[in-house]
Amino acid sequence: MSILVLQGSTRENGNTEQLVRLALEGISYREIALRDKWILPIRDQRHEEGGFDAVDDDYDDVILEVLRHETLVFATPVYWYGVSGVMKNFIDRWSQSLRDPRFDFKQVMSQKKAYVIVTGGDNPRIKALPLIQQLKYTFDFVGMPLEGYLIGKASKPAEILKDTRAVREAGWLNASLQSQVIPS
């Protein structure tokens, strides 16, 4: 099992990026932070006659790498109720790879398996679940399946390791990848 996490946090070492690292302790993954690539906002052509323009950013580059891997970590930290502007640009932007005749977009992403893992700083067990519920519809149109999510209560940096409970469901999504992952 190849593990890819897309972070989306804009600062780095923050209380997301630790939240994963506990989950993912012990465990082979790549990650790529969504803020250190140049990722162009979605310029809309759906329904233009020559389709979507090439864009020339990062976006290709990250959803190659995506694709070939075979579970995604999305990590993010509510932003105004929302995932991050950074990961909200690379989601809009798979409209593009709908359309892109290199591959079947809707079918590579239902082979796959998606994780969200959340920091919030405001009652976000109550205040992310809209959040999560995008990202299930989202995942739900190109027919891959959430298989279990993760919100930590934290604000300041390194607030996240005294949410006793976020640590130890960090612990639940350790042993359920691990499970996962097929000894060599």
Contents of the next structure:
There are 4 protein chains.
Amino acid sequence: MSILVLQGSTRENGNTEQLVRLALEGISYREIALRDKWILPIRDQRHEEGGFDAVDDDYDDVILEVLRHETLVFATPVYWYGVSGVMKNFIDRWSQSLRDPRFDFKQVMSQKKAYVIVTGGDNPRIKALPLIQQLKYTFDFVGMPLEGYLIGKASKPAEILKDTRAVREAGWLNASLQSQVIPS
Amino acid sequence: MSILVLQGSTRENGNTEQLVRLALEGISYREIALRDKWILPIRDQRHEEGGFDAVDDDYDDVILEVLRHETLVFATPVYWYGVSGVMKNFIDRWSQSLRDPRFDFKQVMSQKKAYVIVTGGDNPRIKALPLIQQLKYTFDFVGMPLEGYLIGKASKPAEILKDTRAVREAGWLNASLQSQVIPS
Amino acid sequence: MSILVLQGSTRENGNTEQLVRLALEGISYREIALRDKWILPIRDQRHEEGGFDAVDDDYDDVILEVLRHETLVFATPVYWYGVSGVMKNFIDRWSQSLRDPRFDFKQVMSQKKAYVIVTGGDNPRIKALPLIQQLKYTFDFVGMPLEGYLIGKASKPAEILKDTRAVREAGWLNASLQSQVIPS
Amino acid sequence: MSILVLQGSTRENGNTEQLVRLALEGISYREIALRDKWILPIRDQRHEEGGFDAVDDDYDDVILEVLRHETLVFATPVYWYGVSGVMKNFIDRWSQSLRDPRFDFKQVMSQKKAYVIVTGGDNPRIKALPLIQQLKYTFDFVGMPLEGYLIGKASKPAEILKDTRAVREAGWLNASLQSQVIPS
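Next up, the form predicted in complex with another copy of the chain, please; the one we just looked at was the form predicted alone.
Let us now look at the entire complex, which starts with that chain.
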């Protein structure tokens, strides 16, 4: 089981990153910080004759990396009750991958497992529920099971470590992922 | 009552635009197509000493235009069960406006009224509900009442005109807005 | 297409009943007022050896009537952000029908179509959305498509007639149902 | 801090009860099994001249007990994606208490803290979210903060003990409640 973290935070070493590190402590994984990638918002060309134009940005590199892993962790702070803009831009571009002749996007994604890790400052265990539901619909669309989600409460730097509940839940996710790793 | 439509569709003359035109027929309004603006995703600098750096893009022009109007219509297709990336990027940047010394963002926004118009292809009257809830929390945060929302079902170009329910609801919104316009 | 309204209001001639009448004007249907039926809350005996005991109340009569119709309209006021207690008690008892050897409950229900009509006083177009989502999951479980829902805003008697939006939407539902009726 | 558990399960010693026991281990509390109380569904008489008639059942005893405690734990299995019928009937009757001249229901409730513990068999961490949102709106209405909720996955008897995540979260709730107890 190879793990890829898609990191949607736009702040280095922020609460979302810290919660990810707690959840994945002792586990080998690769992380892509979407803030370091240049990914343009989608331009809907589904109904144009030639379909989508090629876009000269980092999306293709990132999606090819996604396709190489078995477990995907979508990590994002709650920005205005949704995923961060850099993550939304990335997911929106899946519409392009759905029409990419190089692979059967839905089929490949349906073989993966998804986890979600979010942190937010404004009552996230209630107000981030629409975000979770959106991602659930998103993963359902490509047939990828959502295996679990963590919601942490934090706003100021390092505050997540005081959210004893999120820390415990990260411990659960860690144990759960550890048990799935095939020892080398 | 001056009306500004923030158009989140990335396709010219798409279903969301058509539903907006039905809803606003005979009413004077200004529309900003966010796809024609260059607005970068937010980079979270809330916790940096100097706060947010100035960003050299179109956000400032758009938000100043927003502040000038009394009624805001957030129009967006449903992209992966959320607002479009260009709209998400725009809303995320409000975090910057909250710290803008030129105005009291929350106070000014709380004097406005919001409407939402969305169209989607995949059972939007159920699967766009998290999107509506997310925008509701967003408007609540700045104290701006959500006066109403329309959800239309459409995917292919012009399909919205066959959604007889959405057409009727656009008629309701039109009548409601007409009744608020002070005759010149 | 024979229509059965399951009326969950506990007040005669209340707003929910009025909205139903608008939606079904000129259409032949049968209505069961659940308040006039004696239906006990479920007692979970799924895991007992003999399964569920027979319950001596009106549930059986009502469910047999349900099974006889092709279109079901679930009408309920919003009580504490959910369906009314009399309607919840009725739906909970479906767990018993799932184990009833006289019929294949899921199979029969999956042949029907469902509509939902709700009225509420406290911002129902936002705060009744969890109720709609709950009913959607319920109908999904038995494979019955949710064809549409109306949400009206009303609290005091007859107030629903002032909700011009709900009145229009009832007109849409009326036209939609009329078009499905096979002329006799 | 005196704790009252309102137990909505209709099965003795079921998963919801077991999860409650884990969460409250070593803590003194009182529990009312709503299944052992005779509480009728509400009959809406808000708009009748004399208001609500007195109802000869156990509701009054239970609500008086509720008013005596500082912390309320609403424990319920997920029945058809909502709280159980016996719990819904109980909550619906709050409309009567809102008009009870013996106390200021909202004011008294707003001084309490609420927790929610639910267990369900069908993907409850997604499909019980509308239930959580409903209860949040319910508690908001009376001004009572929702301090936390647990969602466990279980269907067959004792299955909850295999939900290692729920068991950990119960540990968090236990520690959280222990820290609030004033030592005698």
